[in-house]
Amino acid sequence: MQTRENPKTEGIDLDHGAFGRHGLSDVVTHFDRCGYVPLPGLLPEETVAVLREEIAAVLPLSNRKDFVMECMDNTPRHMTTVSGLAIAERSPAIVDLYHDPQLIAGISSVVGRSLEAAGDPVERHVLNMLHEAGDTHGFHTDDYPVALVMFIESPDCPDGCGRLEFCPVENAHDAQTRSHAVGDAYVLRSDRLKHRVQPIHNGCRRTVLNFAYSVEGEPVEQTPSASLLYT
């Protein structure tokens, strides 16, 4: 297994205050009701720069995906991905960030439940890139209940593209969309909300790290989706 020398774990600093800016009791209530909490500015500029270096190291292990995912209602996948196993091989710093106790405590405070690492190393910490015209991550739910999504690149074109769209599984007509800038993040109840990334325009890029977590004591029902997308 290859690893990078001198991983820059110490350079990955987060603005942990983002987890409680609106009062944690209000945030937990909002998450229970909506399933989505934005964390603007969670990644300071210096941290984004360090993560870009880490991402450059794992990109040689990326896979291009262009297919329809049958197990998720035949929704499209046009994107480039890096699996959790590849990240573990090339970026100890991202792995350390995923397991950081202060980060896990912060996300747990948002969702009002104790979280723990996802059991599947393929899906645990992944990289998703939309960088070709029409790239999209079609509607789906995740196997693991809580996702922290952090923006390393984000489209800023005036027409808008690459937005998060989500809705309750049982009510597709109640969809909401959200935009995020570089350095932003959000927490999503990703097993109960159908969600997608709207297609991006030519010349735009959307690169995110997605950290998946289990809720302590809750079972996880796994689908083939992770292996199809990340292997």
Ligand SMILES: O=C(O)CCC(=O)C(=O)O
Contents of the next structure:
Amino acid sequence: MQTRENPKTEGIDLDHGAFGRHGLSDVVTHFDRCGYVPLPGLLPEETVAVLREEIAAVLPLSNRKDFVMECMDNTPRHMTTVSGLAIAERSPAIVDLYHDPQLIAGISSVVGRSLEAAGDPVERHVLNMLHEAGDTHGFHTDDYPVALVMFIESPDCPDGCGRLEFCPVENAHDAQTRSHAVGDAYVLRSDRLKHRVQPIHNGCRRTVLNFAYSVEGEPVEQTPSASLLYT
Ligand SMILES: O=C(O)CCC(=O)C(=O)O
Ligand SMILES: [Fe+2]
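Right, the form predicted alone is done; let's see the coordinates for the form predicted together with the ligand.
Let's see the whole complex now, leading with the same chain.
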């Protein structure tokens, strides 16, 4: 268990072994080619439990979003979101996890670059919840180059729903889909890969925390997408 300065963050620990459990011999080359690396079991059960409590504390500040995003080819958004600012206000524990040097070092080792906190406090760490029939986070690219997405709830319905779908960097026409269980995470080259979350079925729920990072020294071009989705 790590010791953190903020007593509220006790209980938030990660299984750092997940950074080596992706089954890839050269993860950096794979990330450059494919843009997606799974991190199964990054969040131990106790951490998921603590994060659930943190999420309960931020949910009163959530926004329901049902619209098409013009700046992303008019793709649909049907989801409930919590912005980075609201998370900073209500959950020092999530903020602390976002800035955790061991976490940042782990993701940096997966992508082969030094990462740093995103400049935009709205987009830095956000919560996305799909919980009504048909909820979906439509195709888009992110402003920041690297996303760490962690699963707090994930549908396990037999037909499969709420899968991540992405188009690899080198083959934009070859869409791939991936499912994730509670406690899993993945790293995505999110500014280059078009990605979306497929619609969820009635009765299913999918809740993720998305941590966005910059590559040290590389500027980021911002679109209106984050302010449309999180404010
Ligand atoms: O929920 C996911 O798996 C993707 C989240 C995402 O693409 C985003 O927040 O920009
Ligand atoms: Fe995204």
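Note that the rigid core is defined as the largest set of C-alphas that superpose within 1.5 Å between two forms. Residue numbers count along the first chain shown, from 1. Note that the coordinates shown come from a computational prediction; the quantities given were computed from them, not determined experimentally.
For Leu24, the Cα coordinates differ by 2 angstroms or more between these two forms after the core has been superposed.
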